[in-house]
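Listed next as structure tokens is one chain, alone, in the form predicted alone.
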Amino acid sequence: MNRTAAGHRVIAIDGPAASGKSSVARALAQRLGFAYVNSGAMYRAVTWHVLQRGVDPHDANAVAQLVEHSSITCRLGEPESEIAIDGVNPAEHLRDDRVNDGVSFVSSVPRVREILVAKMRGLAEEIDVVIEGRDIGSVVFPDTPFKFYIDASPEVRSQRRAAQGQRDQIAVRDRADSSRVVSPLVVAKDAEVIDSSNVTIDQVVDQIVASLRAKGFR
């Protein structure tokens, strides 16, 4: 069947932001069946609440030991997976331009990249997940035999980002995401990567189920 360690079948979608992951992983997720979970949704939520607190983003540190001794909580909703940290679901907060500019920051510490990534295995022990990212096909679930990384022109993925209302640079999360220490944006050596420029969702799930069934999913 496929499995992973986790006991379930885990889907791995990758990509650089504005690439389309989301919107094609929920998709999936819908066709198939399964749960999806949203991991940029479980960093953000952390970066939000670090702001909430006054702790300064760029001090590893101080988020380190926030995150430590806050309580995180993790469950598969609907239509994705839901956050709550400390009793507080940030949902409404998580593109918040604050929150934009200081998730790339928040992501790359060590700690906080460890407690998320076992919030993600935990799931994936419940139920069959598509879950994107950047590392999931890399770090996360690096057993899977399902990893899609999905690709777009900096030019596609700047004017996606610029209608969502997002001002964040694309140029700068491409290099703060690709060069950090831990868990860096990368195509799985494994993984199927899809250009989704001049494509639409429906057009990239379909190649992403057909290579599914080719893979002897069921």
Second form
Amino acid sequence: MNRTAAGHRVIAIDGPAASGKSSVARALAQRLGFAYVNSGAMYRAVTWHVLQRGVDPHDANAVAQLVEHSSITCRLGEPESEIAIDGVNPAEHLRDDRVNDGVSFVSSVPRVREILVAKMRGLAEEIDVVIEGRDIGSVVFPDTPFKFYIDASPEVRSQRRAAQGQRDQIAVRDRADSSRVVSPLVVAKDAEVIDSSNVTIDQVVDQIVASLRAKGFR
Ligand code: DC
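What does the same protein look like in the form predicted in complex with 2'-deoxycytidine-5'-monophosphate (DC), given that the last one was the form predicted alone?
All chains and molecules follow, beginning with the one already shown.
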């Protein structure tokens, strides 16, 4: 099935941390006039909420209990999707060190994933979307024919994070994200893999657009 129930198209962009997928997804959405949905920001916002409430991110039951009793609202936005939890949008805290350190634990809790995946699917019923994450092509939208996996060498990914002035243990996070039981980071079997190590964001977007056209995308 090429479209969502409401008739919209979904372009899935997955990949490890600092692979360039956010920049690619944002630029691609702009080029196509699609909305850009950042699913990593949703997991980060829930992690921030867990920490704010003094809940241990390693305590899966406590995390599940908290999200169960929190009001989570996701909406399309410009330049990207937005999330509010109990009325608070923690946008400026999403890259805090403690969020970087906790997000792999919080995102491995099945109930957190169930809730956020339902929100993502809801957004894709409103409009055509480019959505980036770890399991978008494999789990969230397995039926979309438009799946890309953006990768880059570990050296390039570390350099990118450092250039952003962030202390982010991306190798640790990648290991956790790839080895978790529920919806691990994998290359969906029908995804096109693109290495962004030595090319510009625009070149990656050009490659994706060419590939979409070859798949009959109008
Ligand atoms: O893309 P990002 O680095 O902002 O994502 C932060 C974390 O959120 C990542 O380490 C794992 C989790 N995540 C996930 O489990 N599933 C997604 N679809 C997106 C992100």
